[in-house]
Each structure stands twice: as C-alpha cells, then as structure tokens.
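First comes one chain, alone, set out as structure tokens in the form predicted on its own.
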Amino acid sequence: MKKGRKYLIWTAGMLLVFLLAVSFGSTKAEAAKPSALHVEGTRLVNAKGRTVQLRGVSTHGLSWFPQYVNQKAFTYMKKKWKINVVRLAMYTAEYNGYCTGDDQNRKNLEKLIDKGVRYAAKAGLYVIIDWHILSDGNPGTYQTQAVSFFRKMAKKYKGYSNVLYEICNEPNGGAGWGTIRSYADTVVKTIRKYDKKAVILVGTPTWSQDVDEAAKDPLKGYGNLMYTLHFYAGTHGQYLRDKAQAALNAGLPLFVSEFGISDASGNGGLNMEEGKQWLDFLDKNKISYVAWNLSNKDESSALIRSSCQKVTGWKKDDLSDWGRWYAARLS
C-alpha cells in the first residue's frame, strides 16, 4: 500500500509537471505573436500606444524564387538578422504574375502566400501580402483582379494580428496621384469590408516616390492606412528625403515597404554611405523599412549570394555584400 500511495503521488506530481510545461509552451508561443498594429498621426503603435518600427525583408517574385518563403528561413532572419517583418512580393503583370498566369498558377501563388502568413505567425513576425504592379504601370489596369484578391485575403486573414496588406507596389508609367487614390479608395473599401483594422499600404506615384503628391490629398474616411515611400540609395538621396519630410510635415504616414542601397534597377554598386544616411533618417522618424530582395538572383540587390544555394542558415559568407552590410545594421 505504501509503494502504491507513493507511485500515485510520483503520477500526479510527474502529471502536474507535465500540465505546467504545456501551460508554459502555450504562453510562451501565444506571446510570441505580433500583437495587432495600428496608425497614430504618422507613426504606426501597438495597443499600448507605444511606437513600433517594423524593419525586415521582401521576397523576390513569388513565382520566380518560392524556395524562400518557408518556417526555417523565417525564424532565422527572426532570431539571427532581427527582423520583425518579411514581405511576400506576389507580381501581377511579370511571367507568372497573377494576373497574366493560369488558374492553377493563381492557386499555387494563393498557397505560398497562405504558408508565408502562417510560417510568419509562427516565427513571431507581421507579414505584408502585396499586390506587385511593376510593367502594369497604372493600379487601374487590373482593377477589377485586385478588388477580387484582397476581398478573398481580407476574409481569410481578418483574425490575423500580423498581416498588412500593400495594394499597389509601385504606380508609374504617368499613373498620376488621382488615378491611383481612385483606385485606392475601391480596394480599400473592399477590405475594410472584411476587416475593419488591419494596417493598409498605399502606393504613391513615381514608383512610389511622391509621397508629397499624396499628402496634399490623402484618402479620407479610413483608418490604419500608410503611403509607400521606395528608394535605392545609389540613385535617390537628399532630395527625395526632402520630399518625404514634407509628406510628414504634412502629417502623411510614411512607410517604406521596399528600398535597397544598389542603383534603382536593383543592379549597380552599392552607395553604402547614402545608404546610411538613409536609415539614419528612417529610424530617426520611426519609419518602418523592408530591404529588396530575399533570393540568390545575380545583381546587387539581391541579399544572397548567387553561388549560394542554402534557402535558411546563411553564414556571412553566404551574404552578398548587400546582405552583409543590412544584416550588420540590423544586428
């Protein structure tokens, strides 16, 4: 009788510990989820009202390089690179994009962004879906595509406290700041449809570039929304820092979804010192920033070296000189 009373309470004890551990798991990974976001004046704040910089990375197209979009990858970049953002670039009008593919091509591109928000969750990440017009120029031209893909994200995502949702990469081709607020005001509904609060991305004109030009007339009637300001420092300098500065003094949230420190091709050499300068900038005003681009492709822009082929892991050696010098900063 002793040995058993003993062995019952060893059970319950070994039982007890048992329940404690998964009672710790579970609270430990329910707080590591990103708490949902939202925009005070021109800064983006957490519940508590406590400014938050979002600075992380963008996939390539998600056609062209999906090898990358997966859980180790994510949770490395987390814990290594100390990003706290990754961006799944999904083209519209390119080879594959989603617009100009097949069905079965659509569906596939639905999946990958389907794991990117769940691999992002899971690593601790926010997770921006954007809809990447680039040839397609003017946001206008697949409409009708857009209202469809973000009704359909909106409605799958609602409960998500880390996505965002960008609507239009980079307007051009002449696709002036009507254009693409008219555009913007439909999608934007569209979503707010579904769900009321998540962080919306707007792109401005001149591949996202004249954020002045939208300041002086911002969509009304919503909350929770941003404009996209891009750059590659071995092209833009001062004067579009100036421009950004005047949207914000215009009290227009900024948020640069996509930049990188090669010339605006995303090829050239890299203008490391510009490059600093700009995150000086960026950080002093707590504008969040997503460096291009997650992939092994061979130009400058691209944080991998193209004789690498690890999709996770990646040693500084692994890193282009691109990679190198945003990981270090980072860090």
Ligand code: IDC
The other form holds:
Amino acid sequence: MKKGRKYLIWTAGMLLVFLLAVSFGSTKAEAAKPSALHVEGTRLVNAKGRTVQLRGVSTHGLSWFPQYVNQKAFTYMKKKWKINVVRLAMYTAEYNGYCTGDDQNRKNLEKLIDKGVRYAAKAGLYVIIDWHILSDGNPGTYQTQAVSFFRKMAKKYKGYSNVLYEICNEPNGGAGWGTIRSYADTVVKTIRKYDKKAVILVGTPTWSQDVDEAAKDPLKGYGNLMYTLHFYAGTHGQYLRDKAQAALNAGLPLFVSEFGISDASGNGGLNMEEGKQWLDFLDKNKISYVAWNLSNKDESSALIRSSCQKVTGWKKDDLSDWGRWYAARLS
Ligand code: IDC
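What would the structure be for the form predicted together with this ligand, rather than the form predicted on its own?
Below, the chain from earlier opens the complete complex, with every other chain and molecule after it.
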C-alpha cells in the first residue's frame, strides 16, 4: 500500500475514534452521571455493589413554588449542603394538582419536571419524580392518570440513570396495604415496560408509616423496589423507628422520601432532639432520606425563611431554624 493512502486511512480511523469518544462522552455526561443505582437486600447500591445513601431535599408542591427548580439552586445545595438527591413533589390533587388542574397546567408541570431532571443530572444529583397524593387518600383515586403519567415519564427518562420514581406519596384515609399493593403492581408493571431498572419507591399505609404491613407481603416479581417511611419528629418517635427496624429485619428495603422535625402538620415547634435520634438511626442503617420542604412558606417545615426571596445562594440568615439545623447536619 502506498504511504499516502496508509496515512489517509490512519487519519480517518483516528478521526472516527475521536468522534466516537466525543459523542459517547457527551451522552454519558447527560445520561450516566450520577451512575445507576439498584437494590440489594435492604440496601441501595451502586454498580460496584457499594452501599449508597441518598440525602437531600424535597421541593414543596411544584405548582406552588416552581421558582426553586433552577440550576443554580441544585448546584448550590450539592456543593454547600452536600446533598445528592432532590425530590420533585408534584401534588395530584391540591394546588393546581396534576389531576385536578387543566391540560395547560399538566403541560407546565411536565416541563418543570423535565427541567428538574436535567438540572439534577447536570448538578450530579439523583432526582425523585414524586406522584404526591395526599388529600386524594387512596392511590386508586387517580390510578388511570398515574398509569399514563408514569408511562410517559418512563419512556422519557429510561436513559437517565439519576431518576427514581415515587409512585404514591402518602396513602391515607383507610387505604390498606392490599389496595396500595394492587395499585403499585399496575404502576410498576407500566414503568418496567420501558424502564427496566430504575429504582421505584412505593408508599405504605397511614401516610407511609406502616412499613410493617408492606413487609408482610411485599410486591413480587420485580427488582429495584423500595418502600417509603415518612416521619415528622415532632409527632413520631421511637415507636415508628421500631416499626422501621422490624421491617428491615424482615428484609424490606426502606427509603425515607419525606421527613421533617416539625409536627406532622408541617408546622409547630421543632423537635431537634428527636430529629437527631431519627437521623442517627437512618445514618447507622444507611437509609436514604429527603427533607420537606424547599420553600419560604411561612411554616416551620420550610427550609428558607419566609422573609427571604432568594431562590439560591442562601446564607445562614436566609435559612429557617429547620434549614440551618439540616444544612449543618448534612455538611
Ligand atoms: C404540607 C405543606 C403545607 C400544605 C399541606 C397541605 O407543608 O404547606 O398546606 O401540606 O397540602 C406530609 C405531606 C406533605 C405535607 C407535610 C406537612 O406529604 O404534603 O406538606 N406532610 O404537613 N405528610 C406528612 C406531613
């Protein structure tokens, strides 16, 4: 072969390798950072099998406080507070909920989720897409809507290794585990058609407290499921940790996708002593946790002071007592 042609082939080859590396690199930056998680036993683990504990914050209702879903805020919280997860709480019923508002509202919410997912990926954060049922009580109330919503989400985000799905925030109003289990079975099946591996968080009876009920009869036939435990330290103490411990002992993977140290109304005084006991317990057991809520609403469970209008870059004085306590605990 002539020297000139050899050189040409070599150059073209190198160019191809270079282009492949660049395009692979950029998809990776978008889709594979942070890396995919899965569930082993009761633990959340990474590809190397190392236990991963997620710790972060939840937005308030997305329709109500959309301004906190911004790149700077996410990057700031990752850097300063050392969070590694953010939860996008999308109410289904209240506050221009996804199921009670109109089509335009639904589109706006989906756009906001999309921004949230991308901002999180860019900041190196995991992100939870939370179907925030509350006054609707029984997850079956909007099951049809939940199925089409999660179908859409799973199709869209199957390539995003930072996305977790939370399929029913807090079942209540007498919805027992049997009811929740059958709802979860349908929704998980839908998600798994498109997204085979993403971690899915399943709510439990009584505002996601009765993990012992779920432990008696967990869902079967799916991997990467975890069950949610919610607490507010001003209301819930040792008896609820005992329930959590019993569920863990029974092999149920737990995830605290929402908690506070106010009372369960989201207001009232803060119980820092009980809050410390809770977080010590969760840290010891490497259980992930997400604090309610990233807003400046005039309530004690808001992380930002009500007088502060900033949507990122908060200094100590911009945070509520709760915000300061939590940021100090994390960083
Ligand atoms: C609270 C909000 C409050 C809002 C209320 C009713 O902090 O501003 O008015 O919801 O929608 C939960 C729920 C969460 C609650 C929170 C505090 O998941 O939506 O937020 N809480 O009450 N479960 C236990 C407590």
